Every structure is written in structure tokens, then in C-alpha cells.
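Listed next as C-alpha cells is one chain, alone, in the form predicted on its own.
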Amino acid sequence: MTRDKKLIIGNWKMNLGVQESSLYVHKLAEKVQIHRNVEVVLAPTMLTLQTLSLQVNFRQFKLAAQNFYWRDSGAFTGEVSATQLRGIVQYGIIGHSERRHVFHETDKDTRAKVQAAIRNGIRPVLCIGETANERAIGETDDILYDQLIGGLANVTSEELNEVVIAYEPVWAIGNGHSASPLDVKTAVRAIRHNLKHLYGAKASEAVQILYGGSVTEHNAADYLELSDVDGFLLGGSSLDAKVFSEIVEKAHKSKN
């Protein structure tokens, strides 16, 4: 992949059901347009996905997992892997503050679905961030560069065309208080760079950055000018989808 195209996915997290996600997305698809420059992925519940995958057009949304474990098939009851998911997502969410704070993933744990994401043909949207407490002792560009680091470390700079980073600060989660452009800007720089310092400069111009965290059609304009964010990981902001449908167009429409 290349960064000629923004990424918009929308993480409905545990909400919506089979017929109310499928309703949602034939109301969803009245509403967006599809565009060249602009490329839509949908992440709803894993009960969902297969349901979906029959419904959608793929010329307009792509489909996402929003999680599964990384071994390809074994006795592992309850769970769902990537080798299973193939075909019918194109990608998968690795690494969500709430899989890392509320079911304490591990970077380990990070890795090794990174890894059974790009084996399975499925791109890995890896998400990196900081909480409240971290920001405010200064440990940003520490926690990002670990984060990093282990969500990456088997990953060769063939493989890192296929990545996607999410930058998703902890504290800007669901509660309404985005981050600033500055803060936003500031923090992808680092990514970049520690890209680069891994991978080197051309790899590292290729891979998509995403920002998450309470986006909304109102300051998702402010964000998309930010030479270095390619588009966005959204929350509750894809659950209506009039203002789903209008950040959509306000990435089509960016200059960036």
C-alpha cells in the first residue's frame, strides 16, 4: 500500500448485533460516497464480520477484525484466528488500548498477531499511546518507541509496507478530549522518525499513520492538514453515521 489514499476505519467496539449491523450498513452505505482517494473500513463485532462480508460492497468498505489470536488453528476454545478471518476481513486491529489496559495484552501478545496478520494476507493496524499519567511525566516518545518496538520486532521493511500505525493517546479515548493538532503532529513526527530509524527513510515515508480519539466531523479537518496523518481510527464517531459519513468527505476533500 501506499499513502496516495487516506484510511478511515470505524471500530463499533461491542455494539450493534447481526440484523442491527446489518441494517447499519445499508444505511451507511446510502450515505457514503465511494472515492478513489479514500478508502473505508468497517470493524464491527467478530460475530458479525462473516454476515457482512456477503453484504457490502467492497468497492466501498473494507471489512477489519477487531481482534484474534495469533495461532493459526489449535485447541484454543472461544478463540479466532487470523488464518480463519482470512477472506473475509482485510484487516485487523492489534494492539487497542482496551485489549492492552483491560485485558492486559502484552507487547509480546501485540507481536506475535502482528506477525499472524501479515502470514495470513490480513494488514495489521498496530496502535500505540500514551495514558493521562504517562503524558504528564513525560514519558510520551518513551512509551510510543516501545510500543513500537514490540508490536514491530519481527517485522522485515518488506513486511512494513503492509503496516498501518494508529496513534491512539489513552487519554483521548471516548471522553471527548481529543487530543490537540500540535499534540497529534508532534507525537507522529515520532513515530516517522522511529520508523525511519528502524527501517530507514524510505520505508518509513510509505507506512499509513492513522489518529484516534474522540474524532469528530468537526475537528477531523483540523487533523487531516497534518502533512503526516493519513487518516483515522474512529470510535463512536462510526456509530452514526451522518458524522461518520461527513469525516469520510472531509478526507476526500483534504488537501494534505
Ligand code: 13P
The other form holds:
Amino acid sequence: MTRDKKLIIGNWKMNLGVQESSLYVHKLAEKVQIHRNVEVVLAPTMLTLQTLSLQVNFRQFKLAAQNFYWRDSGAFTGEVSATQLRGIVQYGIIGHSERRHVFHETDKDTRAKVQAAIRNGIRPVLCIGETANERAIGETDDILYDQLIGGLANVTSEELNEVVIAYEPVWAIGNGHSASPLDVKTAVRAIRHNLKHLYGAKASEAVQILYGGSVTEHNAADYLELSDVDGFLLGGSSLDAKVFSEIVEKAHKSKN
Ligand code: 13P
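Mind giving me the form predicted together with ligand 13P, seeing as the form predicted on its own was just shown?
Next comes the full complex, this chain leading.
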């Protein structure tokens, strides 16, 4: 995938049951326009992925898993692997702040999951971001670097093309306090700079980097003006068909 396309991912988190999801996708299908310059991805709960994979028009929506386990199969009660998700999802979210902070996932886990995704033909969406406290004590750059190399350690420059990075500052998630466009610009620049350091200019320029954290139909255009931002990882805004479709339209019209 190239950066000519904006990427809008809706992370529904632990919301909507099987029937509700199906009804919601029906509603989204009527509202969200198909555009060649925007890829729209839905990340419903694990439970509903298969049903939705039979329902969606893949030209309109791709699907993402919110999480998965890094082993391909075996005695891991309660887990679902990337191998099992193959053919159902095209993307897999990895290292979301809720996975890191509520479920104590480490960079070692994200690295193994990035590998599992690539091995199974699923595009990894590696989420990185600092907490309010880390920002307050001036550690933002170090955290972003550590989480980036932590997740990408075994990724080759050819494989990097399949990877999406999502900058999600923990302090901006789910509370209406979105990061300012300047904060996002600074962080995303730093991420691309780190990628350049690790993989060289050409490979780093090709990576899609998303912003996530209290994005709405009102502030989306401000981030889309930033040349380094290639789309969004949306939480709350992805659960309202009107708001979600408006953000998709803004991405379609963005000049970058
Ligand atoms: P909100 O858009 O609700 O802040 O959530 C962002 C997020 O965590 C997406 O993964």
C-alpha cells in the first residue's frame, strides 16, 4: 500500500454485539462512500469478525482484528491466532495502549505479534504513544523510539512496507482532549525520523502513519493538513455512522 491512500480505521473496542454490529455495518454501508484514495477499515470485536466478513463489500470496507495471539496454533486456551484470522481480516491492531496498560503487553509481545501478522499476510498496525506522565517528564521521544524499535525489531525493510504505525498518545484517548496538531506533527515527524534512521529514507517515506486520540468530524481536517499524517485510528467516532462517514469524506478531500 502506498501513501497516496489515506487509511481510516474504526476501532470499536468492546462495543456492539453480533446483531448490533451487523445492523451498524448495514447503516455504515449506506453512508460511507467508496473512494479510490481512502481505505476504510473496521475493527469490530473478535466475536463478530466472521459474520461481518460475510456481510461487507471488501471494496468498501476492510476488516481488522483488535488483537490476536502471536503463536499460530496450540494449547493457548482462550486465544485466537493470526493464522486463524487469515482470510477474514486484512489488518491487525497491535500494542494498543489498552493492551499495554490494562493487559500489560510488552514490546516483546508487540514484536512477536508484528511477526505473526506479517507471517500470515495480515498488515500490522503497531500502536505507540506516551502517557501524560511520560510527556510531563520529557520522555515522549524516548518512549516513541523504544516502542517503535521494540515492535519492529525483526522487521526487514521489504516487510516495513506492510506495516502501519499509529501514534496514539495515551492521554488523548477517549476523553475529548485530542493532541494539538503541533503535538501530532512533532511526534509523527519524530517517528518518521526514527524509521529513517532504522531503514533509510526511501523505506521510511513509504510507511503510513496514523494519528489516534479523540479525533472527531470537527478536528479531523486539522490533522489531515499535516503532510506526515496518513489517516486515523478512531475510537468513539467510529461508533457513529454519520460522524465516521464525515471523517472518511474529509480524508477523501484532503489535499495531502
Ligand atoms: P478515541 O477516538 O475514542 O479517543 O479512541 C482512540 C483509540 O484508542 C483508537 O484506537
